[in-house]
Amino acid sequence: MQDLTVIPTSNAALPDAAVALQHWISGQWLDSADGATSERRSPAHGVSVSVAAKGGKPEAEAAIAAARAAFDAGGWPRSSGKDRAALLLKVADLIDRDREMIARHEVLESGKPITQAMAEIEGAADLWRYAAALARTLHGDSHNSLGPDMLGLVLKEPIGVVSLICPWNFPFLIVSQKLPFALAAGCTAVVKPSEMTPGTTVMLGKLLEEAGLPQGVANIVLGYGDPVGEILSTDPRVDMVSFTGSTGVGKRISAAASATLKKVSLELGGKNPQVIFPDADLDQAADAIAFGVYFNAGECCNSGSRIIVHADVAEALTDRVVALSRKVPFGDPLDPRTQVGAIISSEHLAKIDGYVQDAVAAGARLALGGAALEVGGLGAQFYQPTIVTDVTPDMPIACEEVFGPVLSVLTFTSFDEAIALANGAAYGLSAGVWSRDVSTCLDFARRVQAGTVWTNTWMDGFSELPFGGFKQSGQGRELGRYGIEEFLEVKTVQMRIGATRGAWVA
């Protein structure tokens, strides 16, 4: 295994039966109304980790139905935000509460690092906190120029019903970037997790209940996209959709949400570009580069997974990151030495390696990894550390999100060449520059295409700065004040309150 660092099994314990999830309807705790289910077996460790209700029509339009009831008749739209702020902090302190257990179980459905999944939990309990500062803040404007007679107010209001579609590679997390903002702007929601990971949104549902969040003012249905995503992305009583996932859903979602017009926010693919100009710091990118590329097994829209680094540099730079990439453990998830878990399914890992080999046939060359990775003890479910050097534009390996910790490495030697490499892709959700010299960073941030441009660091993140991206990445944003901005209407209100209005007819 061309001398990695692997963390064979470590006997941790696992779960002896696997854990029962149900529907949250209108505030009550639900089977699929025939009985269907779905069962989620641990990507590293095999056994079986959750069986989940399958709901259907029935489950689905239950949901919405609730959803609707409580917005339309129920007080929470109408709440203050101090009390809506004071449920979503009564939430954040309950996911503090439970962080190990809520991060262990996500561990199991996911194959992500133990470490990791805390980190995360952690985040997420950061964005309710947020979230509540925001419905504190949120406010209107008013207008008092337009004449002694006239005042002008605009109203800023909830847009409704929200359906809330979330993937299966941050679970938890994600779902804290989108349903805290929807509550704290008053909406009312129904959420459904990924099919494969629908055990720690169910955890969520537990400590919403138990903070007293109105029954339905949230509720989760469990499921497949077809018919449960479908549904909540059709069906007239749902105000609006915000999914994050890959882009080619996401323009189905678009398609099906247009026949009734309703808003649609969403976080999908990225293709995300580091370019490294020879006056970089190269002993950082390269452990920048790392980090952003096997970072949750390259499962991750964020992912840094192409680098277009100046020819000058390629070989220093391409040799420091080889040797890094041989040092980050891959292995066991529950080990919390692990820093690389194992890979969703099996059918993804498939497909990783597929972009790898097709690289290679065109041309491409491996200078580290390029096939699954045997763990003692887990089986093969993990994809090598995996390196593709001379990359051309048109590879697929270079323009297509793999979502695997597979690194391709163009190469440059002009800043336009590199700013049109770094644009070429279909996708802009973030990118980042190299160089000691602002001047460079400055004009590369505002001349790539990207939501999001970091500058001699990688994916750092912060709960107050918008998240999102150009292009087919997608389109609204999360986080920040522009996160709660998504899931309000704005309302113009003119009074007049002077003099009465003259006469238009005679």
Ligand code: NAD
Contents of the next structure:
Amino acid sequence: MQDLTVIPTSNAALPDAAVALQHWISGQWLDSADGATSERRSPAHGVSVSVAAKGGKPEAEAAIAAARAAFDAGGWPRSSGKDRAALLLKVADLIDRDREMIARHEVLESGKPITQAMAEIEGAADLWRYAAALARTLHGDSHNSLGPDMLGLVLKEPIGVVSLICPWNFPFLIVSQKLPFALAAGCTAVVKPSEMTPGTTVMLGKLLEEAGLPQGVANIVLGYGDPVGEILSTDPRVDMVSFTGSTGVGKRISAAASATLKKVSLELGGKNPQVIFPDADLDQAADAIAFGVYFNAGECCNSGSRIIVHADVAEALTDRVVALSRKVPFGDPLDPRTQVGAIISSEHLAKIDGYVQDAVAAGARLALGGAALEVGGLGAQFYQPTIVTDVTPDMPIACEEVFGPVLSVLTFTSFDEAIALANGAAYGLSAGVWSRDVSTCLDFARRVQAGTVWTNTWMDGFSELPFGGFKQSGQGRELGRYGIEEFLEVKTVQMRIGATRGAWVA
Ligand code: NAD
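Would you mind generating the form predicted in complex with the named molecule now that we have the form predicted on its own?
And the full complex, kicking off with our chain again.
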């Protein structure tokens, strides 16, 4: 062991039996018509956590039909912002009430540490409250300067039935970046959680039911991309697909949705650079780099997975990050001291390790880690904190999403070179800059191709600020006012008032 901080099993009580999870369609809790199920085992503890109904064509189509009927004939799209907000606020309170139960299940299905799961659930409740505020402040425009006989109105209307397809890395947070905003806009929805983490989305469905959301306004179908996700992306009764997940699947969804020209919003992967200039506070930067790469075991779209550091301070910075990395507690996610938990699956762990071994074979050097991590009493579905130096921009580890606790270190000597390296990946989700000179920070912020830029910090997040990607990190935005605008259609109304219009035919 490389002198790492490992938290062995806490021997916390584990579930005696798996939770049974059903679809929620038109207000009914249902198994699949063919009885198919899929089991999820805890990646850290190996125990069976949930057995979920595995949806197929009948369930996906029934959920779409329910959402369509609720949109076309139900009251929700026509309800007042005040009433929608009241319901969203109630859901937020219920999330707060149940946060410990939800967080624990999130840990068991995803392997993330309990303290971070709690923070995720609390952040999600805030999103429901923020969306409630948007529901009450939603408005269009009026045009009173079109001449004495005309008045122009721009109405904002809900876009219709939306499919919300979510990944496994922040299951409860990401559904909460979508669903309350869609509901605030007056849309109806079909939600598909990842097949690996369905549990907390089902818990959310129970809270929506308790809060009194009308039947069919939100529906949940459990299952895989094939066929459920594909049907949600192609069915002509769906008006929009909002997807968070990998860039590869995002491209497939975009292609599938094009046949019916559905609106598509995509929150995809990232290869997010942090650029460190020689005048940076290296202690602050090193801590943020450790946070950026190990948070959620690096299984994070915002993972700060590559640093681009000035050659003059590269060694000093790398030494600091290595020293901090040894102190980060990896291990049992049910122990509150743990900051990095298990990897989502053994297949994904092998993929992470493959990137590291390929880089080493191509001439990169391991400053720390580089192998699976054995955690006492829990097995080895964990990965060591890993720092890879002497990385060149053409190596896959430098330009592809590793999605693990693996940091690539590249160096630069001029500002232009730093920008070229930062913008060199196909992604453009987020980027960071470290310098005490505000001009350097601003110049970087304006030239880097990324949807979010952090200066002298990393991965702060606010419900008020929009989030999304440039280039192959996606299209559209979530959060902030933009988060509700995505789910709105714009209708122009041109009204002649007073005088009759001049005759066209003489
Ligand atoms: P994934 O693309 O494998 O799966 C995401 C969802 O899509 C799952 O629900 C899956 O069942 C479904 N799906 C799979 N194939 C489909 C298809 N053909 N049609 C429709 N749906 C399909 O992603 P993942 O492994 O669950 O999540 C990790 C990825 O998500 C990473 O790339 C990460 O960067 C990205 N992500 C992005 C953000 C962001 O906001 N930009 C946030 C979190 C995660």
